[in-house]
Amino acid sequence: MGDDDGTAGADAPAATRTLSPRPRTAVLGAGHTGPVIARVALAAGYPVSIAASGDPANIALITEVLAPGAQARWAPDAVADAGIVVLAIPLHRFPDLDPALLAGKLVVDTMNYWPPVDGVQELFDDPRHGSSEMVQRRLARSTVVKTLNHIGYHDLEDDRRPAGAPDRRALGVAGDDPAAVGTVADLIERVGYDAVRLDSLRAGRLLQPGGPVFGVPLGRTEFTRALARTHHTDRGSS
C-alpha cells in the first residue's frame, strides 16, 4: 500500500500546515451528529465553534446542554477564525452551501450519500466518483478530508478509548493533501480513536455505506487489512 494504489497508508508524512496544535474548530450542523463531534473535540482539547443555517440564538440552548464550553456563532463567524471545518449537515442540505463560505479552509467531510433517506441526488449519484470527491469538486477553493462518516453519532462518544488500550477503535482519515490528512488525523488520535490514514479522497470510497469497515468497530490492523482486502480484490476484479 502506498502513493501508487490509494490505499491506508498508516505511515503516512505528519501534518506541515502552519496550524497550531489544536486549531479552532468548527462544526457547522447542529443536529444528531454535530453536537457530538463539537463535546468530543472540546473534551479533546479543542476550542470550538458550531452553527446551523440560521441565528445562532436558535441553538444556544442547544449548545449549552449538548455542547457546554461550545460557541454558538453564525456560520461566516465561526468559519472565519476557523483551522477545522466539520461538515456535519445532511448531505441534500449541501447544494445550497455557499463554497465562497468556505474557500481556503481545511473541510472535513462527515456526510453520507443515503438514497433510502435523502432521495436521488443527482450530484452525488455517479458511481464513479466517491461522495467526498463531489464534494471536494464543488468546494473547488477548500482542501476536503473525509473522515467521521463511517461511526454513528451515537457511538462516537461512547467508543473513545485512551491511547495504547487493546480495544481502541481505529477511524479512516482520507484526502488528497498529507498535511491536511495529518492535521485531521491528529484531531481523531486526541479525540480517542487510531486513525488510518488513506492517501486519497478516491480511497476514501471504501469508507463509504456497503464499504468493509463502514459501521464496523475494528482494531487498526483490522480496519487495515480490511481496507487492503478490499482494494485488491476490486483491483482482481477490475
Given for the second form:
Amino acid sequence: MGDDDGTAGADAPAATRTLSPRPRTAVLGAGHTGPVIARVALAAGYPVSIAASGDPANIALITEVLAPGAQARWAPDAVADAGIVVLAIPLHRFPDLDPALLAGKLVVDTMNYWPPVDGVQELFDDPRHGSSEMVQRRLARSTVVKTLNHIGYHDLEDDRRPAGAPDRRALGVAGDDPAAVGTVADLIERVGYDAVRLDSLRAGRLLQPGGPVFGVPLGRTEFTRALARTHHTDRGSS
Amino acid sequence: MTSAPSADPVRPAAFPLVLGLDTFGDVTHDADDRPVSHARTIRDIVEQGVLAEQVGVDFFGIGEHHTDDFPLSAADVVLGAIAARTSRIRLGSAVTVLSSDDPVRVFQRYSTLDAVSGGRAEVILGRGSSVDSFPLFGYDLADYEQLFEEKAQLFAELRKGGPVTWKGTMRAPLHEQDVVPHTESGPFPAWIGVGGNPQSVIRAARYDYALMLAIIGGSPARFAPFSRLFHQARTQLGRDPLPIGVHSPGHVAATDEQARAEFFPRYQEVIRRVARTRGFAVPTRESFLREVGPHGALYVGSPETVARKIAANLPLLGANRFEMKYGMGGLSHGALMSAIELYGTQVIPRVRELLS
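Would you generate the structure of this protein in the form predicted in complex with its partner chain, following the form predicted on its own above?
To see the whole picture, the full complex is given below, headed by that same chain.
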C-alpha cells in the first residue's frame, strides 16, 4: 500500500485530509489475524509492536517472516508505549487477559462471538448485548472501538485500495468515544478502506456475524445502506 | 493491491512430486438429484479410491467429518477397504481431527492401515473446518489449542516407534508403553494441515511433521510466507527440510464451461448451508469466477486449466505435493468418477510435463 500522503490531495474524501498522527500500534496476538494486521498497519506507516501471551522469542521468527519491521515484545512493553492496542486473539482467550494491562488505552476489538466455530461462551452468550459491549464492560478503564471483525483476515491485505478507488471497500468503525473512533478511522483509511463511523458500541452490533455486512465486500454507499436498512428493520420489528 | 506472484520461488522442490486426491465424503446425488444413503456414499468412495489407483493418482485421502452431509467419520476403515483392492496408491486421512481423538488410537489405526496396505499409510492431522467432533466426543472447543498442542506432541513420540513415556494434562500419562502394531519400515509420513495460523506452522516444524497448506479461498500466493516460515523454522532448529503440500478444492471436466456448470451450483448451495450457521457471505458468480481464476483457490476447469494452475502454484509455494479435494455435495458419483479419470489420465501427466 505504501504511504498515502501523496494521494491525500484534491481527489481524496474530506475525511482523509485531516488525518491524525500515526501512533505506535501494539498488536496482541500472533495467530491467524495478528501478523496480517501488523503487516497492513506497517504498510500504512504506523510503527508496530506485536506480542503474544509469553516470551517474544517465541514469536520472533513469525514476526521476522510475516511482519518484517514490527517489533516482537512482551505484552506489557508493547502496550506501554502504544497509542492503539489491537486485540487479535480468539474471543475465548479474552477472559484470560488482565484488564489492568490495558487500562487507559484505546483498544481495538477485532474479535467475534461465533458459537458454531468457537463454541458457546457464557460471558458472551447474552443476546441483549453485542460482544464488544461485553469487552468494554470488562475493560472498564479502556476505550474500546470495534472494527476489522467483519472482514476475513486473508482479505484484509488483498482488498486494500487507495482513497478514491472505485472498488474500495468500506469497514465499520464503532465506538462510544468520538475521538477514539476518529483515531481508529484514520488507521482504517490509511490501511486502504473507507471508514464508516458508528456512534456507539451498541450500534456496532450491526457488524457482528449474521449481520448485514459480515464478510460481504461493500463500497461505502452500499455499506451505509445495508446498515440503515437492517437498523430500520430491527426497530420496526421490536 | 492484488498480491503479485512472488518472482522468487520459496525453494526449489527437493522432494518428489506427488499428485493426489482428497475427499470429505460429500453425499452424492442420484439421477433424480436426490441424496444417496450414507452407506451408498461410502461404498462409492471405495470405488473412487480404486479408480484413482487405476488412473495413476499418487495419493488418496479422506477427511474426517461427522455430519449428515459428510458421513465419513471412520475414514481409516474406508481406507482399509481401498487398500485391499489396490497395490500402489498411498492412502491417508485429510484430515484426522486429532484434538478430539486419542493419539494412541490414531497411531494404532494408521499403523494397522500401514500393515494392511503394505506400507502405504499416511496421516494428516488438523482441526479441519469441521468442529462437530468436539461436542460429539465431549471436548470443549475452548480447549482446542491445548488439546492440539499436547496431542500433536504425543503423536510425534508414538510415531517414532518404541516404548513411549509421556505426561500431559489432557490425557492419561504413558510410562514405557509399547504401542502396537509396530510399523514394518519406520514411521509412516505424518503431516499437519494448516489453514492460516503461523503458530501451527512452527509447531509442525518443531515436532517433525510435514506441512500441508489448506488453501480453500483467496489467493494461493499469500501462503508463500508460511512455506518460508516453515523452512526457516526447520533451519533454526538445525533439522532437515520436510515436504510441503497444498490441499485445495477442485473439479475437472472435459471443458472449463462444463466443469464450472457442474460445480458452481453445488458449491454455492454447500456454502449457503454452512453460511447459515456460521454467518458469512454466500459466494456469487463473480466471486466464484475470481476463485477459479489464476489468483483464486479453486481448481475448476478442463484438464489443461487445472494442470496449469497446479504447475504455477507449486513452485510459488515451495511445495512438492498437491491434493485436489474433489467432490461437492450434490454432484453425482458419475461426475466424480469422470473427474478422477481426467485428473489421473490428463491433469497429472500434464503437471509433470510442465514442471519437468
